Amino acid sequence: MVDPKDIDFYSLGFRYLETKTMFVSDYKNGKWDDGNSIPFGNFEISPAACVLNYGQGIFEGMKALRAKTGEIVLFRPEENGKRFNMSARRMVMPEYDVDKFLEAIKKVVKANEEYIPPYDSGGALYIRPLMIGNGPIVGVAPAEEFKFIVFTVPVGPYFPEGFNGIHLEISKKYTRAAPGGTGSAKTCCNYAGTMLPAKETKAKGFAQILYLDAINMEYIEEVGTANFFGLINGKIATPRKTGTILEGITRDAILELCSKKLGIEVEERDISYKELFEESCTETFCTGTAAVITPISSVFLEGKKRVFNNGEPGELTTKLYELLNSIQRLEIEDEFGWIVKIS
């Protein structure tokens, strides 16, 4: 465990810190157990278990922030318990009460308090809900046991660029998900396989990918590990929800604030690289629990480059993170009733 008198909250990454406390919960014999709040640690597995031989494993993204009053503030914590079901569901692994996964995430996000960031830090306490398969397996098949666990990490912003726009190479050569499979489900499967890409395009000097349809190589699906969006003939335009991108959380918070506050017409679309290359498209970014809402200064394809904006962060984009921002740290009224206090 790491003391929290040791932390420069105000220099923080998007790396991995120990906490205090963390909560797990065992499924076994068909039901779940009541979980507890115990020292974060490690716990025995076995070698067979279904999360190390076939990758059955799920979690969410969530943070806790210090908001401007001092209170400790969750966006939208009910809508991740309900992707993380939807994510067991295509994983064959039991769902957990959403009721139940709000009060383990309270329980653990209290027990840490004293790891969250300051208000005026910027920074907040990440928290990671998952579930493996653990019980141990030989055949293709899902496990019968179950883990669930939630731990929480002090971090920073997840792009080190902060709110300074990103540059991405858009890629021909891989893929994150096809038609049919897990792309819309979070689970740990469909990371492993992104690593190699951003490696790669990281050493080139990238931030990361922006990954294009499998069927097609032309249609933008994510970037990386986030939501892309961009304004396209003055309206905002998407992705739309093929099952192959991940169903963000802060992306439909976007649509909303777009759509009911900002009254811009917002589009879920197919959306062709070709479209960044156009003076129609005026600004890009991306959204993500953990990118929050990050400007992209750039996208590159073949030694052809398409600077949005001068580099710097177009006006819409700004405008939604400052209105963000200030809802989840109680700056302004949440007009949504996305956010939830934490006692």
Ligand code: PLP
The other form holds:
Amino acid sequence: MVDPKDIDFYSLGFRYLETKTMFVSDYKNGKWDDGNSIPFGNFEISPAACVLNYGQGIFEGMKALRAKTGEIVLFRPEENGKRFNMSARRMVMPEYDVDKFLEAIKKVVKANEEYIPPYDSGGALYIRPLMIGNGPIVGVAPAEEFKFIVFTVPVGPYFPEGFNGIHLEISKKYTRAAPGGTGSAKTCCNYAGTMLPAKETKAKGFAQILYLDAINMEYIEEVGTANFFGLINGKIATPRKTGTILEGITRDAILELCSKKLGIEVEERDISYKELFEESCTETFCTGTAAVITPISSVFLEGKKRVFNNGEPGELTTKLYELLNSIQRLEIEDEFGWIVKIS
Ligand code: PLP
Ligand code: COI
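Can you switch from the form predicted on its own and show the form predicted in complex with the named molecule instead?
What follows is the entire complex, opening with the chain shown before.
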């Protein structure tokens, strides 16, 4: 455990730091126990655990923020609870009651309150709920015992570039998910497969891969840890939900903010990567809990580079970033009812 007094909350990256308390609940004989908040620490696991052998694991990503009012707030946490269960169903894991999920989150955040970065630091307490099939198994089949865990880490920006914008490589070599697969579930395996592409592209100076669809290698999918948006012909476009992208909660908020608050037409559709190289595409950005809204400065494919807005964050991207942040930090009224306070 790191002493919170030793943390410089003003220069946090997205790096692992141990906090004080975690929540653990076990599923045995067909039911979940009540769960407990316990000191953060290691636990034993069978070498035959299903998660270790066959990757039966799911997770969520959430943030607790210190609002302008001094209160501790969560952003649409119920949506994470619902998505967690959607992932659980896809991976043949037991669902976790959404109210209990929220209770566990609140308990862990409260217990780790000293680790929540101050309001003016821009940081957050990242919350990681996860579930693993920890029961032993040797044939490929679901475990019979599961563990639900919630731990936290104080974080700053996910991409070190922050709001300055990232450079992305469009890949025609790697894909992230294919139709019928697990792309829309938040399962560990989806992320393991992106580590090699990320390593290779980072060695070339890019922040990440912008993935294309696995069938045509043409339509934008997502960034691998964030959803994609483009301002194309004055409309805000994002890839439609086809089962191969993670259905981001931030993505949904951006669509609502654009259509209901800013009066911008939104499109959920197939977006060819070719459109990003045309003048009609004027801004691009990606969204996620960790990434918040990160401007995309340029995209690169097969020797061709497209720089957006001279590499500066676009006007709409900036407006959305400020709007989302000010809602999340209670600087303005939460008119969509997205904020849950922790008392
Ligand atoms: N896409 C992937 C693959 C992700 O891991 C995430 C992060 O959770 C997102 C998109 C964005 O989702 P959200 O906005 O719900 O955090
Ligand atoms: C998130 O945005 O919360 C994520 O889960 C993305 C990444 C850190 C895996």
